[in-house]
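The chain below stands alone and is given as structure tokens, in the form predicted alone.
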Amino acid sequence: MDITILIGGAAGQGIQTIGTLLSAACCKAGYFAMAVNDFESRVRGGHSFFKIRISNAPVYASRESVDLLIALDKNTWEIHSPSLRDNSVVLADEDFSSSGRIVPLAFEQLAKETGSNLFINTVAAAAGLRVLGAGPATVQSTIKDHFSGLKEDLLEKNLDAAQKGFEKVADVLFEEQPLAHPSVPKGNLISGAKAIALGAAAADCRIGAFYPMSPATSIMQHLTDLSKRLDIVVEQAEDEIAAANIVIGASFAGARAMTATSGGGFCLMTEALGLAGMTETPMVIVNAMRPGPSTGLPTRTAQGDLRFAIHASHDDFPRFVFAPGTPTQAFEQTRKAFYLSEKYQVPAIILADQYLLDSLFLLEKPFFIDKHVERFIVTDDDMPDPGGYERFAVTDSGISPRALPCKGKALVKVSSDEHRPDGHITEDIAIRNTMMEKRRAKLPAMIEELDGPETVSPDAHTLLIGWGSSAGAIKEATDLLRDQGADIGCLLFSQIWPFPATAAEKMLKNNPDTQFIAVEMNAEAQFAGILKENTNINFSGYVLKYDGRPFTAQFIVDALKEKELA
């Protein structure tokens, strides 16, 4: 079984609520599931949809064909009816089309019979659950679980609305009835945004500062929720520059701190990024990529900020760049970003995107949380002469002992100007060169900290090369093509910078006849360029997408066949 449900309508009709209810019920019934949230940058109107894929086997990405369409407005029918299969079921108002495919369901009328058209989402959710095979008890328990925080009278009205939706489709036969055959749940649904917030908490993040910007805001919303139970302070600053500087100030004082923004906000943060680079102050920044330039497509997804993240701010200084592809990687790499940022006293940037942050993925294994958090801070007891402490002491590793201000006899002096080892500013030529070389001396050890790519059939003749959140679609495209007889594999990078060239070369040059294909959500194949610069491999072709919508496996397969690359 592998079915796709699409719920569409206008912003404000409760599309996300319906999708969340159906996703939760299917997950609870023991199925693998993932869900994509697609919406426009507006509060009301327009077109939004929530697409859920349910399967007996693990799923990594969304599909394009639709098996069950729940259309809350005519727009949804017109846009998505071409994606229906021959035996798909459509729940919609019969006024939307004269097509005989529609199972008539007057969502608004039924909701008003309950008391308000605000109950449209509950009517639709219950109808969807019934078509998927749910009995009345399952529908009621799903509604009660989701609306448990409501007042008693509102909960009763939602249950009444659910009953009306359930009864209207009681006789609808659907090819698959997954909810009629529940089994043990395989895990829990989680978004990439929540995984990053949990990773930050697990890394002992104590300060989160941000200025709201889609799609990064959801990370800070989850961190705010965690602050109610953990010792975390979340501050909404007056702008992105202030948010980044709050993070630097908190880190200077010894607290682990992060901020999250999107491309436009990251532009503003680059001045602070340079300050962290010069003062060797740890900081973690999440850049939730969206299409640009400027405001671009605020609620869409992209992979266009890779080279920007690697080179942001002026002059050269070391930094880490991560690009997780799954919630598990998002959790683990956020923890790693905090750890490495502090160990090497450099900024760490996490490149996420709207697709990863706003989609729901099945998490089969709980996150591992290490109660011991290693810190890299020295005290007077660690020094033979605290009075002679030098914040930027020259060492072979480039890493100077990091003491905290006002925590002992060691006097901590820093400056955004070039400085001597003791922190005082200088324009001395020899010291300037020494300090540049000291900061860059960290790079060899930093590279060794990063893992190479995840691989699927790395000895194949054709290798798809991808990074970040495209991993799921690329992996599934690889499986589809191998099932069709193609000699194809893939390499998926998530730990990007400083580029782990040695680890990558081991995978890339096993076979001199290998054909490499870059698969990226940007217009210039940015990662392919970086890979070529660092390994000198040549690409035979590219599958690029920059319309703000995520890859599907079928899109990649079709593009490869059209270009005669697979």
Second form
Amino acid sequence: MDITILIGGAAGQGIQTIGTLLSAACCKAGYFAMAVNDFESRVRGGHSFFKIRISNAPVYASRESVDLLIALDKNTWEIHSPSLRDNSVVLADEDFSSSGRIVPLAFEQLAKETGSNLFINTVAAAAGLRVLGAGPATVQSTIKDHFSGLKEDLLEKNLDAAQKGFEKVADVLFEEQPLAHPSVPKGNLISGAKAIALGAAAADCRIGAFYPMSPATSIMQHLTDLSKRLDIVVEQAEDEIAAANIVIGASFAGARAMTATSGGGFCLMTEALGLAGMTETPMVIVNAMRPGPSTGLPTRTAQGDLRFAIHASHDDFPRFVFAPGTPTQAFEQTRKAFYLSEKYQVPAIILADQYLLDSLFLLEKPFFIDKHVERFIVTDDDMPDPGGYERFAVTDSGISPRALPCKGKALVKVSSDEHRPDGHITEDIAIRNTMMEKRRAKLPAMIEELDGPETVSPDAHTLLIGWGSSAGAIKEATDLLRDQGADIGCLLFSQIWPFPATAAEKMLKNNPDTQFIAVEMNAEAQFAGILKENTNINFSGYVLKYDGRPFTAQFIVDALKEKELA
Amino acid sequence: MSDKDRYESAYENQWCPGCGNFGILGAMKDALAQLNIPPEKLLIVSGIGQAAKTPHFLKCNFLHGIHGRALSIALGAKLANHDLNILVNSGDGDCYGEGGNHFIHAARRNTDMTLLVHNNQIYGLTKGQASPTSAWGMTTAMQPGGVISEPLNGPALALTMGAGFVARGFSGNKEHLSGLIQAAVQYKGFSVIDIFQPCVTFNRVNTAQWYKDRIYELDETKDRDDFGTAMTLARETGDRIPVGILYTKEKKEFISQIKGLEKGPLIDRHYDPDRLEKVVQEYI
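Let me have the form predicted together with the partner chain next, following on from the form predicted alone.
All chains and molecules follow, beginning with the one already shown.
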């Protein structure tokens, strides 16, 4: 079984509630699920949809075809009916056409009978649950679980609305009935945004500073929720510039700290990124990529900020860049970003994107929590002469002992100008060169910290090369093509910078006849370019997409076939 | 104990001879000695500009950061460790120009720290352009026809944004300035002193004599908790300019309102894997 449910309507109609409810029910019934959230940059109206894929096997990307369409408005029918299959079922608020597969369902009228058209989402969710095979008890318990925080009378009204929706679809036969055959749950659904916030908490992040910007805000919302129970303080700054500098100040004083923003906000933060680079202050920035330039498509997804993240701010200084592809990687790499940022005293950037942050993925294994978090801070006790402490002492590793201000006799002196080992400004040529070399001396060890790509059939003749959250769709496309007999594999990078050349080259140089194809959500194949610079491999083709909508496996397969690359 | 020598920095001073900043530096050392804040318990945060170089010339912990961002860095440091004594040194361009937005919000937040604005009404480090506080009509190489915008009034702006301690000082009166700095540091909240300071190289209008001719000290025995009076005093920038505390009133301090910080500084908390594990499990 591998079915796709699409719930569409206007913003404000409760699309997300219906989607979350249905996907949670399927998850609880033991199925694998993933869901994407597609919406416009507006609060009311327009067209939004939530697309859920349910399967017996793990799924990491969305599909094009739709098996069950829940259309809360005519717009949804018009936009999505081309994706329907012959046997698809449509639950629609009106009888939009004479098509026999539409089950007219007066969502709005049924909701109003319950008391308000606010209950449309509950009516629709219950109808959807029943079509998927849920019995009355499952529908009731799902609604109760979801609305457990509501007051008693409101909960009753929701249950009433659910009953109405449930009854109206009694005769609808859907070929798959997943909820009629429940088994043991495989895990919980989790968004990339939640995974990053939890990763930060697990890294012992104490301070979050942010300025609201889609699609990064949800990360800071989760961190704020966590701050109610953990030693975390989140501050909404007056702008992204302040947010990034708050992080630097907090980190300088000794707390692990982060900020999250999107491309436009990251533009403003590049000044602070340079400050962190020059002052060797740890900082973690999440850049939640969305299409640009400028404001671009605020609620859509992209992988267009890779070159920007790697080169942001002026002159050269080392930094880490991660691009997690799944919530598990998002959690682990966020934790790793904090650890490495502190260990090497360099900034770490996590490149997420709207697709990773706003979609729901099934988390099979619980996140691992460290028993101990390693810190890289020295005190007076670690120094023979605290009075002579030098924040930027020259060492072979390039890493200087980092003390905290006002925590002992050692005075911590830090300057954004080029500085002497003691932190005071200098324009001395020899010291400038020494300091530049000291900062860059960290690079070889930094590279060794990063893992190479995840691979599927790396010895194949054709290798798809991807990074970040496109990994799921690329893997699925590889599987589809292999099933059709193609000699194809893929290499998926998620730890990007400093470029893990040694780890990558091992996989890239297996066969001199290998054909490499870049699959990226940007117009210039940014990662392919980086790979070429660092490994001398050449690409035979490109599958690029920059329309703001995520990859599906079918899209990649079709594009490869069209270009006669597979 | 009031040994000023303990704040002496071995680092060579880079200000021009006769710079008004020397008066501010001297007043700072005196105030710190009077308050008995030892160098190792003092954090100075600054931006960019001649004023921002101050911490290099004084023995202390410091972060000399980037243009206009000192207040944001100071806020971050205070959130991480609210036991820190933080002084921020900024110039009129650094604080009111590049850092204007942060200044506004720092006054709103009322975080316990002291901001000293070295106000010489000109850009010194970049060699003589108009600053946000330059008088209307002042001519410079970059404003040959004269400044055509109204000067920014730091104390008045701070007052309207809710600052609870607003003062004006003059670098030429070190003793008086030291007293202001002491009062500002002791104020529980965001305290700002806009300090007039002659730029001997680039500002030919607002010279030491120009200030001396206009400045008068406010009566220190008077309560200064009336907003209207404070605004009137803040706007008195013509032939007579008052120096002293323009306004001081108890207000809700920022850190003290954050529930998560009641248990003490964040940096002193221990990592607790068991609690974390429980919270993470429940949150998923």
